[in-house]
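Take a look at this one chain, the form predicted alone, written out in structure tokens.
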Amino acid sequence: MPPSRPSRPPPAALLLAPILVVLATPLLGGHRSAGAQSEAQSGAEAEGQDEAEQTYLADCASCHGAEGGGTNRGPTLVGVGKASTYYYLSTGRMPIDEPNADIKRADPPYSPELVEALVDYVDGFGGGGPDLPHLSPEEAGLGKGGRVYRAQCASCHTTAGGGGALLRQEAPPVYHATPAEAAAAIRVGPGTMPAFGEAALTDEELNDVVAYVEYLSSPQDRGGQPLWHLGPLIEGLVGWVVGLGLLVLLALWIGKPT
């Protein structure tokens, strides 16, 4: 009978194998989870793009063309920029039922996610126009924004933001505009409104005036009654009329014979 060989200790790799498996399992699971999450995100983006394309072809292409080149019913969208598309869609001014219909603010028919997808889809026709401005509300100066607003905006939208300063009441009130919509309108200049590029209004000034426009939707009426926020001229006129009326009544009461 041959002598038995002494048993050798198992290699270190065999001893560490179970530990390595235990440690690697969460990592592999994490990689799989990250991969699955990335695939789900890519699938959601693709689905959003498909929905944007279908929506555009159904609601917009009849006027602006299947590739955004425009038709005799609507202008081209090539090179308009993201700010323009966002403004018209987020404020419900587009789409319209008929080419000659009035373009007015309305409830947007699309969700914010679909609006964002449509903005990207239209931008794919060709960029070049104003991009969506980046706003920093925490860095805005309300006083500086008020000075810019009174100098550049109040002549049409009125000092209190009520709009209607033009002959045909074409300047809308600013109360309903979100900061992003106000910033986009300033850069784009929709309708008869002039466009304020960076040469006319720096990004810092834009940030300030947008903060002031947001303030106008709920201002602090420190002087007393707001009087529908019609502005200082109307408020002063009301004060004079009421004050003079009271003085006349007082004079009549004093001079009344007993």
Ligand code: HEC
Second form
Amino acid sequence: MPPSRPSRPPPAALLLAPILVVLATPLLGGHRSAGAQSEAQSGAEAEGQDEAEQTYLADCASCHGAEGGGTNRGPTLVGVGKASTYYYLSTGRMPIDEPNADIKRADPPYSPELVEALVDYVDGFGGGGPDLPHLSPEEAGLGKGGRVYRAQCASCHTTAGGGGALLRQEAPPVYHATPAEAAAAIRVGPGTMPAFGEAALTDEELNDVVAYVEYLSSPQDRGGQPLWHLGPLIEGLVGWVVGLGLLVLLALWIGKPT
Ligand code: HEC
Ligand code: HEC
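Next block: the form predicted together with the ligand, after the form predicted alone:
Shown next: the complete complex, the earlier chain at its head.
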């Protein structure tokens, strides 16, 4: 009688399986609370609109009028477009104390959520002007953006983006603007900056030049491989997926019958 073969130890793949399940759980479970979340969201939206109305009446109406039609202290906001309101609020240029106060970048007094709600509220007076541009950093071409920047922007903001003195108004450095603010500025043309409509800069060129402005803003990224500042969540996810892939490969390799 042949000696019975010693039973093979369970393949390492089986041992690793529970680990994979545990690792994958947060991803799969992410959808469970979606319903409750969106309910809470629409409640928050209504609240945001109330807050936006109160803020507008308290902080803006004295100059821009209760219906946005303008007064002798400030221009009409009817038809300015979402990009304009977003630019002025997100960069803290509005509100000002006096009609002829200096309009410069400052810490915005409002949360990003309230800015968003105010943008919608002002748009309710009547749309028309440029909307918030859509950006897709992963499709942007830095080289092309650099060419647009040197041709259209460097004369005022300097090649390195540090800004410079103009005849009537100083061109600010581009470093402090977020991509969304830069994109809004380009379409809006605030102050003495010209507005670049779609005839002057296509959406693609705008996307490229905004990426280039981002690049000028973060010299520490030069030579590195920034994940386009997508934030820790995405960057973590990328690392996590790569790690999971390696784990699966390892499991397959260990579990291979010899
Ligand atoms: C003390 C008066 C005053 C207050 C308060 C004020 N603004 Fe203004 N606002 C102005 C003036 C004056 C301008 C024109 C600035 C310029 O371009 O020289 C302006 C410009 C703007 C523009 C650009 C309009 C355009 O034609 O593109 C927006 C948008 C705006 N304000 C929004 C707001 C909002 C929203 C608030 C409240 C949070 C606010 N402002 C508070 C006086 C005021
Ligand atoms: C004629 C000069 C001029 C040109 C050309 C010009 N800008 Fe500007 N830019 C300005 C001025 C002036 C401001 C400040 C406007 C204000 O008061 O809000 C500004 C504001 C900005 C801001 C906002 C900075 C901040 O602090 O929030 C950005 C970003 C910007 N410009 C990028 C660009 C880009 C990109 C181009 C080329 C596509 C460009 N600009 C072309 C003069 C110019």
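Residue numbers count along the first chain shown, from 1. So that the term is clear: the rigid core is the largest set of C-alpha atoms that superpose within 1.5 Å between two forms. What you see is a predicted model, and the numbers here were worked out from it, not measured in a lab.
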| property | result |
| --- | --- |
| Shift in Å of the C-alpha at L249 between the two forms after core superposition | 63.9 |
